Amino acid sequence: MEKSKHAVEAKNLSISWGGVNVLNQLNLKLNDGEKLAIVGPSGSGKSTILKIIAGLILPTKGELRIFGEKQIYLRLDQNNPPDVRLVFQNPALLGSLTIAENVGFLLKKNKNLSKKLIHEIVCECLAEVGLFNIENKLPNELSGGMQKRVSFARALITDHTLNAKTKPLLLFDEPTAGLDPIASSRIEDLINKTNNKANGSSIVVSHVLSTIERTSDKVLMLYGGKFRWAGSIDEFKKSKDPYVFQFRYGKLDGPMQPKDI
């Protein structure tokens, strides 16, 4: 079967919680190698989209395909899951495991990989994010910024004996939320470096303009459970669309109002 050109394809994707439509019949196509930003106000459902794509929750209705394969089970219930890597807003490291164990966690499932090879892969990925000689430390021995970089190193981990037919899909959930501009720039550079190293496709969820503009080719505007606008990053910068204009300039007047968000 010919490999799908779409890393992600969603048709009429919906999810409801307690009778409330959080996402309402969303349609999305992400081509292989593309970098997409999903933007919108807080609470609009951006992170929910990532959780569905990552296989952490199932949609109420609609169809989701990852690398052309229809997704009908949670990721933990799949025998040969697609190569989807989620970088959470917080580092999400396991405190009882060393940095090496956190980063190389999935590699240990492959009985064909020796401890020495796993260690070499882990150290190489840590070096890619500027971390050296910390593999035997525990997460609480590192600063918050270093823990964040460890989570990016984990996203770089690749078992070349698995999922060889597809390139990875990288998901970044609010990677620069709450950071100062300088720290944000460092993380944005790291996102780009991770994308380039993994040579896959990516989706960034963010409301930080510098992150959106520096890490993406395309933008989708989410509000009220629906995509309200789509375009290239250059079009996003120039658009007079009322949703985009209000979001970019933080205007109080516009279609997005506090009672809704």
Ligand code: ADP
Given for the second form:
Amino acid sequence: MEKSKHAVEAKNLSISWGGVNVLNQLNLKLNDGEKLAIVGPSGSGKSTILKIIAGLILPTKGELRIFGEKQIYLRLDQNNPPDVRLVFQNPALLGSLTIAENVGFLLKKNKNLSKKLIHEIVCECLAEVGLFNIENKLPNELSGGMQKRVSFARALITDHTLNAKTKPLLLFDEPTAGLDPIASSRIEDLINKTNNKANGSSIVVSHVLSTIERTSDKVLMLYGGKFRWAGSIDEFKKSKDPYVFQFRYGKLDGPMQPKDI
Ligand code: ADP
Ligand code: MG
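Since the structure above is the form predicted on its own, I would like to see how the form predicted together with the named molecule looks, so please show that one next.
Following is the full complex, with the preceding chain placed first.
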């Protein structure tokens, strides 16, 4: 099959809960290799979009293609699932497994890989995120920041022995929410490094301006179930669009009001 130039292609994607259309006929195209930020106020449905793309939930209506393949099942039920990696807002490591087991989880499925080789690949990924000699520790023996790095290492791990059809799609949900500006910069550097290493496409969901501006090429603004604005990072910085303006400057008056959420 010819490889699609779109990492993600969504048409009329909708999801509703209890009669509320959280996502209302969204169209989205992400070119292979592109880096997109999805922004919008809390509760606008950003995490929901990532969960649909990651195959954790199914949309109520609409069509989703990832690397050209139509997605109709949840990811666990799928044959040949696409290579989509979601980095959750909290590190979501498995508490009873060692760091090496957490990071190497994906490779265990491949019975052709020796324990020694898996260990080597795990250590390489941990080194990429600046972590050394922690593979035998349990998650609760590490600081929050280190756990976050481990979750990035887990997103980086690749089974080189498989003939990867496509490059990975990396999804980051609020990677810098609640962090101080310096910690945020470190995580933003890590996102860029992870993206470069994985050599794929990415979607970052965030409301932190530095994160949006430092990690992405283009921006989609989500509000009230619809994308209200789309543009490049440069346009996002200069735009006088009422949604973008209100979001950037945290204005109370503007098109986005609590009653609509
Ligand atoms: P964001 O990530 O932009 O803050 P979410 O995607 O988490 O927003 O949620 C969007 C809306 O959908 C919210 O109003 C939330 O309460 C609702 N929602 C999210 N997940 C569920 C669910 N599993 N069941 C019911 N409502 C949900
Ligand atoms: Mg969210």
